[in-house]
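Presented as structure tokens, the chain that follows is alone, the form predicted alone.
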Amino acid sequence: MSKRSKPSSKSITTFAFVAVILLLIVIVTDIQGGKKAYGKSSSAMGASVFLTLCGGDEKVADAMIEAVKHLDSDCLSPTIQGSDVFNLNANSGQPLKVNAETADVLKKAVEISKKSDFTLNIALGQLIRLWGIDGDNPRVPSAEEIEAALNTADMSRIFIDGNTASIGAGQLIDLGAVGKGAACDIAAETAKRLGVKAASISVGGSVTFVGQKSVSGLKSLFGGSELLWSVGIRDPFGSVNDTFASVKVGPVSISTSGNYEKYFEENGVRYHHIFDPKTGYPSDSGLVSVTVFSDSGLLSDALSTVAFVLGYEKSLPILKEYSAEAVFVFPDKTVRVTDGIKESITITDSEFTLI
């Protein structure tokens, strides 16, 4: 038996968007007519946080980072004692008062879960703990163990009423599929409130671009005078700084889910961290990665997971439902994209083929 644990995405994402951020600094400088942009990095949610601000300073950046850290330590962390999610898991079956931000994230996650036929399932905490892919000793559980864990993952047992929430007795919730996107959202809201004209925000594998103008729909993000940013899409077969394509966008949120992020190998089989809630095993939809573009960080984060689990054909209706765009990468390095992004993507690595 051979077993190897891939370095956690918590370490991988420290460098995953460095090349992109350096490019963004140049772009933001151009937007300001040669004025230097302000950049700052920190860490939260077990990941690196990168900010590049146009029309902001250290105080603004600090406020944005503080907002992200509040969302982590006070609201969504399953491991920080005293956070809302930690408390809900420790007191499953009991209604608890939670922060407004927590209630909002839970409501949105439940809505997306229902619309995706529960492909997004935030009640998989027992299953995630069972596999242990985030830890030092991942393993393949028995079929009986998986069935028992799935029996606790009924999303209908999660209730939110105002700022009161409860989960089913014995349940564990995990918001890893939406948390970093939600962190981008709260940082972007803080930036706009404090007068930032343009910014890039990266929390782990989720990125949000704040632009100079307000846009009403995603289509305007892929053409015309709104274009502000050029972003590289990670090569899922390469190292952390390798990209295979670039996309020009306006204000938008971007998240990627892939089988290369966190995994272990046993007897020659790779087991990654994105689970199919219907089987309890890592998803096997025929994809290597999916990158989703949306007007919400939480939504792009959630939909990248949903699309990865459902696969290309089955995910198209829900992407359309939320006016989101996506880039799908297959094991043979072929690439498919949704219609709204076709004119904006450029394949930069000749090993990949857009079909």
Partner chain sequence: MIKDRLTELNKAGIKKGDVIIALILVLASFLALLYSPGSSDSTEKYAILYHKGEEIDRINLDSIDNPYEKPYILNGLKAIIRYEKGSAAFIYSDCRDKLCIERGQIKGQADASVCLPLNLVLIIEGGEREKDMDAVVY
Second form
Amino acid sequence: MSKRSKPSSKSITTFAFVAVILLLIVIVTDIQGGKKAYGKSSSAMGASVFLTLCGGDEKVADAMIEAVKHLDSDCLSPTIQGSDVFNLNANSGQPLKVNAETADVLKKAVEISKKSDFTLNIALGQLIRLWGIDGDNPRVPSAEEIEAALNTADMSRIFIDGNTASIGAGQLIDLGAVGKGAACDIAAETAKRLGVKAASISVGGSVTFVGQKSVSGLKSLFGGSELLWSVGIRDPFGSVNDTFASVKVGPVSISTSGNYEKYFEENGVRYHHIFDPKTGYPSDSGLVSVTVFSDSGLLSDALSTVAFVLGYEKSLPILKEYSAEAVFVFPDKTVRVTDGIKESITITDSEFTLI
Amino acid sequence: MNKSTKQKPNYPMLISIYGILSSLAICLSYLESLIPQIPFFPPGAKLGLSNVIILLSLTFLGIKGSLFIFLAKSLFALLTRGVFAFLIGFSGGVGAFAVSVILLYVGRLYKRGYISLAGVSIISAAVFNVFQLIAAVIVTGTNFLSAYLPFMLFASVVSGLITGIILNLSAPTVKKSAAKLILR
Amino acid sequence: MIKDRLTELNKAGIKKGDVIIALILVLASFLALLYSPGSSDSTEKYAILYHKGEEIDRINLDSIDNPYEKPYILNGLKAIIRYEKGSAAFIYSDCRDKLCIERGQIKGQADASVCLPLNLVLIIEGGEREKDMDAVVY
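Now the other one: the form predicted together with the partner chain, given that the block above is the form predicted alone.
Whole complex next, starting from this chain.
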């Protein structure tokens, strides 16, 4: 009888064969799994909407887009007749019943405004209309006009009680500073309610990530970090498609405020659309753009406006208070970040320096 | 004393073996068709897993037998996947078959032991992928050649090595057992 | 040291020639990589549709604000492609295997979606190198 000193080649073969078939099955299901992401783009609220869902389909995407449209046309739009904001503005001074979503946004916005010492001011409607940056004939108003407009911006005249709200007579509220972020929040809520496990939501440039990004099983073996989403930050000096950095994040909301989004030039001076409520003029705090990362879309949107107006140093306290992180860009292409971002940001454009 | 010098093959056994090998090849072919699109491969190209069966049969069944199995598998592919997707895989298969035959039966590389079945497998996989690429370019009339070539060449080394090693270990045993079964 | 590795490999039946062949092919694949056309940075992203090898449509994907669907009828067969900002996809086709639809959205440079029965090839050209970003905040 011959002794075999190593396992017979027959058993090696069978084992190998079975292993290969199993591997195949793993690979096939793995690739199938990684492909489940569903993407859809659309427009709502006057902006582009991009959705990528894991565990969702067209119906869910449409529901999310509907929710955003509802938030716009029924709640926050200042121009669509019948929306809560439109009604409040048209009947300033009178208490009106508003949608639950509107009340919620108003309450949150008011709270942030207070905390920011009214650097965020949602009653700047008259000032914004005065400058006309959204329209065809923007102009630099006179000092008297500006003062008059600022006199209507007293936020203490805004009341919210349950689903009833009222603003001071002659006031105009404008939620442009938080609208897109709020839209992201409502889209995220809708997605979660409909069972979506992970999603990437972008409304007019404000981004919210839900859950953890799903990667195919094999890839996750190699890159097991919690921060899998990757968000690019627009290059404030470049065109729409250029980014200067990318940041790895978990499920957070991100918004950017900058002097490049909406502006007009007169006599060689650029006037952008983010006003300093204290002066009535576009803010001048030494920043070109600031990107804020926080737990909610509305918060990130609001804080990015606040941080842009306050500038780098003065905005650090309020960012800390809300546990938010930020990326600041200066006119000389230098970049400063809060501590939480240091490890996760990668500058992809060599003209920018991180300090 | 008259002794017949040629043994008659056990035909039923032979048929069963053809059957088993053909179904294995078809099985693998089906499995790989489930993969929607291999990253970095042109759309419609396949991994070529069933080639391992063909190569295996070439080592002990001879050219005619292996050709039969190859055609059986290809017919299945034609019937289930449609003409156009079939053409790409088939071109690859024909190239791989031809190359394998040349390497195994003609020339010294394999016979003299310079390369093992692993080497044959790698070359066969490379030819398979290159022919698929050429077929894709001809059929679609566009030129994606340069974009996909590097990945497909690299992939053929990987797949060729894996299947090659399996073959190295299993082929001799299979050959012996098959010989015993067929020539009984 | 190489000889030791070789004898290790011999257990799996690997011979000298095998290793040489493998190395040659790996080298060839890297050479092919060098000679393949480099992807351009930041040019406009286009989706190009070829029918029987000839270009029949070219859509600038960067400038699309509202996604839309475009039907194509060739030799009596119909296919519909949905163009969105930065991506395109087959959403309908008269072919039997529907592999093109299964392929889904393509958005990276040189990504392709092919409908063989209809002789249609949809390829993405240009566009910024896929920086692997899930979203851009602006």
